[in-house]
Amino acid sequence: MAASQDNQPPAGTASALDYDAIIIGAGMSGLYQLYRLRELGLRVRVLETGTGVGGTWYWNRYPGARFDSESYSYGYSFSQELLDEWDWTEHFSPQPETLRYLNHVADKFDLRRDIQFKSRVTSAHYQEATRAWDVTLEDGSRYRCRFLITAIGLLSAPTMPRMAGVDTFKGQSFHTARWPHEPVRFEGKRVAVIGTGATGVQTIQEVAKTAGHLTIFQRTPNWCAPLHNGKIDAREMAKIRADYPDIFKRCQETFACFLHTPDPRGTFEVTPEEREAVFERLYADRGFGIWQGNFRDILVDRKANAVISDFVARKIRQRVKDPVVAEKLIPKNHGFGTRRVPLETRYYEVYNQPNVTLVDINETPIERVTPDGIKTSDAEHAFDIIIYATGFDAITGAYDRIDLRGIDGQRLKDAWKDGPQTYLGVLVEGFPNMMMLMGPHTALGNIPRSIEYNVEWVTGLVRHARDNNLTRLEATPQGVASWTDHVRALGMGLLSNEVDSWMTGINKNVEGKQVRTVARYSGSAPAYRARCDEAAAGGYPELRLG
């Protein structure tokens, strides 16, 4: 329970607080931040909406959910003992294994005792008089803390489609990010999947194996590439374990913390035959190589992008037997790699199955969900199960769903109405003592590698506050303007910033999210870390400390 309001020590003293720090979220970033703040001797509480740890890997239990980064590049690197004892069974870990891993981490480091489950944060208001945050939960409980740390994730606010009748459907229905904990069976069932983004692709290729009939409703096709997953036996795991120092060193050096790094050559600096051979090799390799390890100019040069897009389009046409269906699966409004590339396992072959139908809702829009299924402009489809693979209100959406208020009651949602403005993606002017893990404008890429750095930097700032008796940390207007301008400048010339996607703040299912914003940092992870390290080494000159 929160401390009583009666008989409190003077405002602003540490003992007037319930906790030194509250962390919102018990996913990968929240767990690691708890571990590090405990080392500082702070009183810390993690508030988690779910009934268990895991964040993304707790909520997303849909069929086929798995890493698209290599497992051994994805796990935590901070504990040698953890690296020594955990065996990955696949190159790209499936969700159940990843959830077991994060539960193992929570148990190994005894993290649960400082985590409060079934605790949804509805509001957090900064109190200038006490230099503290007043945090309120859905059940009315209230807590006060000096530091508020958000570990709420980039893709954690699921969005349902804006269509009539969703609540009238009589069968089973669920969003991929709110999948039931109990098994869902598809044998003999008429199943609909709405959406062909990354989660849609993973779901479709699994559901199609057993569904009586699967109907896929697609608005925007995505460029997908083969995952080429495989099992890891004991001998290979021993080799991976011995290679961990080099694996994590490589992740530190590459542009986006993946094991892949761009080819230093330009697309047209080689012969057409050499170029085709490179594309074929990358298409046959595991993971993101064809996206992150391709020629250096495919994401900035239109002609280069057209060449790789044509190559992948040819692959789709080869794999899908019906040429009309194949053309519908080839994106026409964006080039390869300008949106995050879903990785797949025989996804395109699904469309060759007699139990699978593709509906292009650009041609025949969905008019409404009915009690028995889905009505489009030209037909009524009956279903037993509807799966909404309709994505997330990305990057800022999870912040919008909490009533976050800073100095003088300013709402964060209002402060960001024209797009997020941050200092290093971690702090916001007017919101003292609030620090964001993996917030807007931080380096993304291979997320856990970025998480570990982000947590370490925030921990260093909190340590600096503790060692210097500081109770107020706030980004200055100059610091925010400088960083936000830098982030915007980095996005210039990138083909991806000309495309509607969650990475540019677009979500057609969310009111007010139809205008592109620069919501992510487009530079390299090494450059991001260098800028943050410089700020810390200089005593945080772009922060107002007190």
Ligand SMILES: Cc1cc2nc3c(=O)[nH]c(=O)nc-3n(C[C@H](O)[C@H](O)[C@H](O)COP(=O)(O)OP(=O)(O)OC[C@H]3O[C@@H](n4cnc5c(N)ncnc54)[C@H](O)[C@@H]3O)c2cc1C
Given for the second form:
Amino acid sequence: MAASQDNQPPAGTASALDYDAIIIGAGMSGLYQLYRLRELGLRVRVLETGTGVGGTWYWNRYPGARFDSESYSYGYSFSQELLDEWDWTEHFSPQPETLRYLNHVADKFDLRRDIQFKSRVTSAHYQEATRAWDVTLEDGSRYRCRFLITAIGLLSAPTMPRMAGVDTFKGQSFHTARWPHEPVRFEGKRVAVIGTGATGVQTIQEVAKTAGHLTIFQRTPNWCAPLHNGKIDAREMAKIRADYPDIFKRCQETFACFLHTPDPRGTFEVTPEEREAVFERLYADRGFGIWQGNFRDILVDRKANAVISDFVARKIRQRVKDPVVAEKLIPKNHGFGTRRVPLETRYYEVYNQPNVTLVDINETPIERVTPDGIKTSDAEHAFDIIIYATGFDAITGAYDRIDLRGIDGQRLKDAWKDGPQTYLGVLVEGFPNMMMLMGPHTALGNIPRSIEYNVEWVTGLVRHARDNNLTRLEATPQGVASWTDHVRALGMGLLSNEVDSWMTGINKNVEGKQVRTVARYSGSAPAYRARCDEAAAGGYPELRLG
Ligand SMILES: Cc1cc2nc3c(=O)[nH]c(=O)nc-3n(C[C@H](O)[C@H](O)[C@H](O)COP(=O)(O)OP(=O)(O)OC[C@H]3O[C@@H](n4cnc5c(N)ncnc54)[C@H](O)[C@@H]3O)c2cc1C
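What would the structure be for the form predicted together with the ligand, given that what you showed me was the form predicted alone?
To see the whole picture, the full complex is given below, headed by that same chain.
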């Protein structure tokens, strides 16, 4: 930086910095952060495990992978040129198109020259003497930087089920988030999919089209709703382009940065007929409307939630011919919208196909994976391919996989053993000069909108450090306590916080993630931004700056 030349470490502690900032991860967050820090004139390096850019859209190549956010609400908004030149071809872009988009962004802004691929960060240790982070890669190479920016993803650490025999299987097996770059063919094959979350649903509806036989192992059914995807032709894209200012303005105003705005009415403020008509309209509408654009009380009022849950259950019963199978697909342990709603395209109809079988592993648990397939308590199923759609160690998982240590060698994992503690979801006391993008306790929702905000806030803080010759930024204990308490308080009364899910920090496949924590900020995105703006405008009063 300018800061690296002007802001020398305290006397007697000099040790050259390799970079002013290291960003870990080259997904949407890391790419944009690189772009912004370069504008400040910093020497920046991005370290990325994969062989290409794109993060989520680089790794998740499974069949059927696509957005649940409208494509035009998901892309970056910061560059008019980019908006002008990029055409989305579907309302919900499929993964290959999104990956092309992110590669286009990397090329357009010449980002690759500062990105180092095949570079998994295994440890990052803060050294008080140098006010710098020492970062080590898997291959042993080491770098020193002033600022460490984690752009490591909230859904980027895949988890395998805790099952015996996984390694003994003789056929092909894949985790959806580690899908091979070569196509996988299912014709005539006996295929198993384990898991029915958002990824499982997308995979199942695609694989069912060609598999010889598809067996789905389900532990927890989810409330799915129709995606209603469609192609975007040149005329419609021109209209979307003209609407971009409105689209992004709306995303800034809504609770979770989606295009959908909640109905200001309560569920019981309308007649049963009106209510049914609203639900029907939302069920027929594109995207997350039924979740994010529904009556304002469906996610906080048990009775309201029961009404929408009953509506969706009726839809499932109508769409699935076998009533026994339909009942298995209807969630009984949580209400509609209290876990992430998978969006689907003829998902429920898959269960009417003769080449598809549903196995409820609550009734007949999986005992082990065998060389030939999967053994449950009542049968041995033979497979050629097993697909693990078993999700992620969400939000904190990617942090746990790095040996991150702050002042006096304190491990982040230990500091967070009872749940994350953060200041604005960006900084952690005891871990100076580390800033998290999309870390715990930040607003999520339609994530790129939150990413752009998060990156701009972090960039503002780094600019502040540069302009004021600061070499050390740390959250105060009061700042962390008050933000963490605020985040916990916001979660009170939300039905989603009474349910086990990745949003409440639960992952049955991960040691130590069996107790609910508050890992995400559940207030509105505008309220989150207001708090962060206020902190910046006030000169960061809850940070120790030096
Ligand atoms: C299947 C799927 C579908 C999704 N659909 C939507 C959607 O429709 N709408 C929406 O808003 N969000 C969606 N998301 C969430 C999605 O993760 C975000 O939208 C966004 O892509 C996150 O970008 P990111 O850069 O923060 O993280 P990521 O894209 O996860 O990128 C993190 C990067 O960090 C790298 N990394 C991690 N640890 C290390 C390490 N130790 N060393 C080096 N590199 C490391 C990873 O390899 C990865 O490339 C979806 C997620 C998944 C998994």
